[in-house]
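To begin, one chain is listed below as structure tokens, in the form predicted alone.
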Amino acid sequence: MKRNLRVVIARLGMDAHWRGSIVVARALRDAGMEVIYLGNQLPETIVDAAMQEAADIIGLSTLSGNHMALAPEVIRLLREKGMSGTPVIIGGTIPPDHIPKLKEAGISEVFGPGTPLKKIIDFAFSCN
């Protein structure tokens, strides 16, 4: 029998918005995808739960612009840690010009406010 696609989200750092966070992770357990949310954290505690719970993605939130710093040390302590295969993920509000950037790091995807959930959803499923 096939498991669920199985997705840690996180808020990175201190980011004390959760709106969209919990919005996404909603959207994805209703589509059929277990979610472990893991809610403010930093990357070593994100990585380890993504190897504690065998995430297939990781999925980053980020409003408070931290995420030139911590999404790469995500990706980082993947790669360190033999993970280097899962999918990273973030949305939030993030200057256009972080995204290449983000993705020359590694980060899979990037979703800005407004993305319809449909293509998270989408997306999500895609990296099955």
Contents of the next structure:
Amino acid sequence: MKRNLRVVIARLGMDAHWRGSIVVARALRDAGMEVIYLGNQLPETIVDAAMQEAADIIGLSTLSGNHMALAPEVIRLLREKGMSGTPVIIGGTIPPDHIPKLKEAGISEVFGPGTPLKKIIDFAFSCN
Amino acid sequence: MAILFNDNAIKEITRQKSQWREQVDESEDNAEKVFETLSGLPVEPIYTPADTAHMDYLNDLGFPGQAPYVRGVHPTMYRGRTWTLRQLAGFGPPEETNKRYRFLLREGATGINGVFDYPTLRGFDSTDPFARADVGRGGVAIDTLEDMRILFDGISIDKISSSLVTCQPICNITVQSMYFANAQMRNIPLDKLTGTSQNDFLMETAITISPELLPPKVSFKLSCDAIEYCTKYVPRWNPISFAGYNYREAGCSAPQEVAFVIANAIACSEELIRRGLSIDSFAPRLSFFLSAHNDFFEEVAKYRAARRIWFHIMKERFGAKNPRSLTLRFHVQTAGVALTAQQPLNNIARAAYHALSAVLGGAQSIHIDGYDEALCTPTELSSLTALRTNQILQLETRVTNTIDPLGGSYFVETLTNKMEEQTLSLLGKIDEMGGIVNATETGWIHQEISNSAYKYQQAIESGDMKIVGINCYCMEDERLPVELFESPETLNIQEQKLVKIKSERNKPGVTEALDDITRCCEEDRNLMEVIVNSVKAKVTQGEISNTLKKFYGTWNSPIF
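Given the form predicted alone above, produce the structure of the same protein in the form predicted in complex with the partner chain.
Following is the full complex, with the preceding chain placed first.
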């Protein structure tokens, strides 16, 4: 039997808002995934944790506006450590014109405010 | 005693109401639909005098400015003085935020409401590795006293009041100290200063958690240190603003919002009394910050119920006598969490309704959110539109002409009673747990908020709760009709100032100041005075917080 999807969830940098990340974490857990919730972290720690936990997906959350500085850094470190196959998704207050830039940097999907939880769950399953 | 209705009339109304009910065609009444408030309180199709028949007008409602203050904290309310237009502002380096403050004051804002960036709120210097990507975001970056000088340059802080949104006590203890030190350097005596600091330990340990948190007991001590200091030296300053707004943003229901702020205020009062202060020396300066969310009548009822609960607790539990101790005074911000990134101009309408509920609930000051807050920091245009919305409400709608206009509404009075009942039941639970600090340490508070947040999202997900632009009336391929805010360059500016200050300052003086802080921790004394002295010695915010973290250790929040 195939093991459950393992998702590492972290809030980027110093962002203060946990509501979105916790609601998504609970929804993914209720959908049968294993969630490892890291709280606030910098890219290096997130990638190290994802490696140790053999994460299938990394979920990032930020509402502070630090996404352009920190999210591409997560991708860069994943590539450096030979984990470029691990999809990275991000949610939070991301201005629409940043979405193509984040995808270009290697982020698999961007989920802005108002995204239905089902959409995130479906996307996670599709990564399997 | 002033019972409102006679028994016979109530009996007759009750009898005729059931007759009326029988005549209603169930098929037209959406019989299967559950009618309830946003926080889950049941809502009946109609309310009559029978619902409020048990109420005693003089004891349960009274007059504005009189016990139990349900109808307002001042005898004249908005007829005498309207609410303060206190629009939140802060971004980038202090040089930029100073310009925004001056712009808002020029356009008619009547107070400053300054918010600090993520690193400042958590006690980190801008140059800390953890801070660098967040410098100047969500608020203004403050590292040293020099930044505070720049932030208020040219602003008459002896005349206008400043609200410092120093959410976490670890931020407040340095940033508030910088504000006071800056005033002293401008030769303004501390007893001339008016304003408010947020300074709420729940913000630090449960609501906006961040890396390297101080344990709840320590954060709570810092919060009480600031209150004690202000009571003695800055008597016109509100040294705490219990941040129910933020609790609500994190997920709380309306009764949880009120219960948690009041439980927090009870804990602070008990601690300050333990330190030898009398209730009436500090309680007049305890202030509250509440949300205005989507359910219009529930919000009005919430404010009214909060005032009645506070009155009884202050009078009966603490024996307060000063009328100012007995009145719950609050600032309101319209709910950011209720705004949508989709069709953002709709948020102007949402925030206006939110603000109206705050006015009908008797708020002392109001911030209306910018329409772009689900997308970015407010632009100058969205800030101005929000300020104008506040002014239109104040000047054009005439809702200020009479006091507590919804008082006496059978519905609003019933909802006020229900809100009071739910809140008191939560307060009872917290008391059983040994108070709010214990309830935070065990993670109970986190669990309560997280459960409410999840429930709220599931209601949107299922479509039970309609949000325009989210689960109904969505628009495909919507083009964003607004310009977005770009955060100005901040890190380089802060870094340059820090390098310069660190190279020029008196190094032995810095070491001495930091040693004083450690000694003060060891002796378990009030930290405010030594920290005010430290910032004058050009010690940075990060250096002060690191000294505190080194002594007290850090704590992992039991959030998930």
